[in-house]
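Form predicted alone, single chain, as structure tokens, below.
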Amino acid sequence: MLGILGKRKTTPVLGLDISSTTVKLLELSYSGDRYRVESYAVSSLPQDAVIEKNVNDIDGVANAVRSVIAQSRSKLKTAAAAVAGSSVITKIIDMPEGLSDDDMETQLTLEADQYIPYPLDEVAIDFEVQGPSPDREGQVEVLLAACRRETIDSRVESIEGAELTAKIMDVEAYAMERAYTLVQSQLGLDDSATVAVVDIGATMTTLSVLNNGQTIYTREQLFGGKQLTDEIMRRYGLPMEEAGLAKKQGGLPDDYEPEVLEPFKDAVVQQVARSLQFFFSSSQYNDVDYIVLAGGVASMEGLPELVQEKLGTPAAVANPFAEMTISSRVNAVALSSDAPAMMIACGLAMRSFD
């Protein structure tokens, strides 16, 4: 069994988010009733080192992990990472209450082939008791999670290649859910609110819908900030690295905003609307109370206002660090700029305090 769920107490861990273009590292501490950012770093990955959330170049990822460790100057040697929700099968099943963890594991292993469409020697499974079954007396609901071992092993090898121990392998949706609790309190949202967290990364957009603080829906779609970089490369004849820098730092011709940036922002709004439409069509919901924008694209100026204006739903950019204290060795300006993209790393670092 591998710790891919949230039930096990743990020692302090680095949150290590391996996305399609970067590795993000975050170390948190907790004192009184506040978190503190102890260290953080972001490092670019070689092109195609991670393709659609799967590690394709273990050495390339290991080098990027080494880079964030060196930049952050963290002394921690254990890490929590995550796999994409699309690579994990989850199922709620009823089991007799009062079973020990060992007994439950034995029974689940015997029954798992009913729920998992892969040979059992190819998957890692984990489980977490959710509480009493609402339908069956004397039974508890158990969340069973399964992920192909090769998906987990490639991440573990990359982390261990950088001389860290991969202590926990979580699921991105659960890490996002954990970090959302920080944003929820800032925005003054009730537990009962239905909130869409739209994480727009470089190549992938992930919609997570939360109700009562729990994820009730997730969907990944191929769309992200790389499309803007590609358009800058095409239009202005820049190599990828220069296009990426220009996107962040400016210095592009006068027609960039009206001809390239504004149409991309409109495409982002359409993507958010389309993702929500998929959710509405597959559930009993027909609206959400709030939209939280996360991921690197979310920090674009004016984007939450545009989403709110076009979709008629209040929107804000995620900043999990807004109410945290920050160590003097952390670059607070850089952290603030990267904050929307650090939600998963933050949720992983919070595993230190489960």
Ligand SMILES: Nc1ncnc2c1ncn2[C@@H]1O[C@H](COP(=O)(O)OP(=O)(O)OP(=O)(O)O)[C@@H](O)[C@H]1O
Contents of the next structure:
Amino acid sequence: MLGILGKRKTTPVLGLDISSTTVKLLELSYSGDRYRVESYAVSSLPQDAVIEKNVNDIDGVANAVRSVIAQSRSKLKTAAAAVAGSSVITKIIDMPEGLSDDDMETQLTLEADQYIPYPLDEVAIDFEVQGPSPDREGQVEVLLAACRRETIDSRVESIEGAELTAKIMDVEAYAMERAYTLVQSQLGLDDSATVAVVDIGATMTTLSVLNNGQTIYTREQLFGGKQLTDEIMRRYGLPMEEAGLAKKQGGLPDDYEPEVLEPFKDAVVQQVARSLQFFFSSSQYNDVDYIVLAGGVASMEGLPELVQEKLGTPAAVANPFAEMTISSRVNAVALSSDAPAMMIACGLAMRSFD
Ligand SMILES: Nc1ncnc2c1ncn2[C@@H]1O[C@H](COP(=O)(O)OP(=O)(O)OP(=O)(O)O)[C@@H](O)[C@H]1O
Ligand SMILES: [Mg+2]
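Switch from the form predicted alone to the form predicted together with the named molecule and print that structure.
Next comes the full complex, and the chain you just saw is listed first.
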């Protein structure tokens, strides 16, 4: 069984975020109370290699993994990767206390088909004892997680195709939760704050709401920076690569700002508002204390200010590296501009120190 919650004790691992458009690698070390970035690299994926968080072209992804390893010059041979939260079904169930791991697994496997809408031989199951059951004497609460084997296997094969061992298969939401602990202290937020972390990537926007160090809500929506790239390609007749560069470096005609960029930023704000609305309508919350913007799109100038102004909630951009030291072999300028997009990779690399 592959640990999709992965509670096993580990040695140093590379964090590998396999997203829809890129593979991101991060290696951290920890000493004297501080993290240090040992290596970092990002490589683009061929189009459609990953579709809506599912690996579609194993060789294409393996090549990108090989490329990040080569660029980063990391010596590590084991990696932690993650599946999307939407690929995982989780349930909290009560079980008798004092069962051995093996007995627990046997019993859970017997019961799991009540909770999981796929044939059991097609899913990987993992579990983690949370603590005594608040309602039932002699029982413990167990977090059960299940994911289609296919979803895990295609990621593992892409990683192993690049001569790495896929040691940990985590869930993106848990990686985000771990990386958020770094940001929380920087922003001076205490544990009781309810914080929305909005990761706006190339194709997906993922809202995680955190409270007391735990994710209390998560939801993915199809929205991301690719929409802006597509509009630039269409309007100015540029190939994808150039459109992507122009977005970051400028040099587009005068009508770009008022007619393309500003409307896109407004669309981002609306997307954040809509994601929050979904959360409010499915919970007893009607407010969050803080909005943290992550993902590549969060690097757009003026975005947190706009979100704060339009939604009336304080907002900031996530920088997981703000309090870390950086190895001299790492390109610190590139790392700093990619920082908000590195949250998942960072949360995965932090699995080295569990
Ligand atoms: N400085 C910037 N200004 C504007 N857009 C940017 C900037 N930097 C990155 N982006 C955009 O952010 C997106 C990539 O973000 P990210 O790396 O978080 O996505 P991803 O993780 O690959 O995608 P997903 O999470 O959707 O699978 C791209 O659309 C890219 O053009
Ligand atoms: Mg992403």
